[in-house]
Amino acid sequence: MKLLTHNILTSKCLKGVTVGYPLGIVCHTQAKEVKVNEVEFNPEFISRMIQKVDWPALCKAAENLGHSDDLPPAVVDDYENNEEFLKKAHHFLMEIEVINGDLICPETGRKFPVTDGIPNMLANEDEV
């Protein structure tokens, strides 16, 4: 699961949850639960995605995974024309992947497993 995906997921569908965002992120103690894969840099795509990303949530997720080095604490002005910033954003959004772990609802503590890079956000019948 890429951090871009994590940034848009919510547990708002659960009973009693009003916001459900951002989901906490925890990796299991197995080796290789987080992977960094090189992905072709597309500055236009990243530039369009920056306006949709909750930057503080991205920073927190990267920090929880131990990958917050070089992540700017805030979106820079004129980011569309700042290739260095776009490359850093690309790295964090597209290249860091959670392979195995849990996403945690910030309001209920309900865990959603991430297995082989796929988040399972299915709620039980009694939770909706």
The other form holds:
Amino acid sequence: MKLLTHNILTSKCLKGVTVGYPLGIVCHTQAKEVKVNEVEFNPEFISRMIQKVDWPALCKAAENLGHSDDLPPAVVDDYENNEEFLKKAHHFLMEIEVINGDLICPETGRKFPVTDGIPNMLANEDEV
Amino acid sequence: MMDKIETPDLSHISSSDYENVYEPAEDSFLMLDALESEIPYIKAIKPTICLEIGSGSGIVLTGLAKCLGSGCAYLSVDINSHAARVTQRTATRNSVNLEVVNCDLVGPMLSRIQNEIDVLVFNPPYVPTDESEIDPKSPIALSWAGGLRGRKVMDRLFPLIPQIMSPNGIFYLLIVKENDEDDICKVMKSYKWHGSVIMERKAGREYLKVLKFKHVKM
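With the form predicted on its own done, generate the form predicted in complex with its partner chain in the same format.
Complete assembly follows, chain above in first position.
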């Protein structure tokens, strides 16, 4: 699961949850469970994607993974022409992957497991 | 050349995988052919997010992603955890970057994809069946059993279309004759989405069609 995907997942589908966002991330043994996968850098695509990203949620996710040092705390002005910024955004959105861990509902603490990179967001019948 | 969809390599999928995951068949290939015919149009709207619901083996979105390249994010969801894993393996096998989420329709992302989806692909469980054949314990039954008129699952998605699709978004839906194309188009029209058949084919007992829906601008 890329952080791009984490950026659009919520637990709002659970009964009683009002926002359910952003989901916390816990990895059991960080060294093994977070992977950095090199992905082709497409600055034009990243520029379009940045407009859709919830940046504070991305920062929080990076912080949860202990990777936040390098991530600017806010989207810079004129980011389309700032290659250094776009490369960082690309790295955090597209290259850092959570392999095994849990996503945690910020309101109920309900855990959604991530297994081999795939988040299981299925809710039980009595939860919806 | 650039506008061709190459059929993805599926040689990594075993017959035991296909006990729990829908094996690509005529409907999957019709959807791939229909998308191939749409590539110039899809490129023209410059999609940022492509979503496939019920990706199964992953053949369709992997093919599309391979053709469109790195200018877009590819997201697939499937309610079947076996299918989610196989979709991921298909993407890896074909060197495609594709994200997979195991969930029911777009439930867990609904509030975060409001008017964000540029291309939506759905080959739903379309076979008309008794309600009892929609067995939540059988992943393979969930991949095809569509309940009354085969509409049970797709009818849950239709009301979400105006919420999740971007203003220039395109929604591709595979149906069979029994799903009642006219009625589907009527439902979608009530949401101001216009549908038309872009490809159809008879395959054995099934008469398959791919519908394309676009927002009607006022």
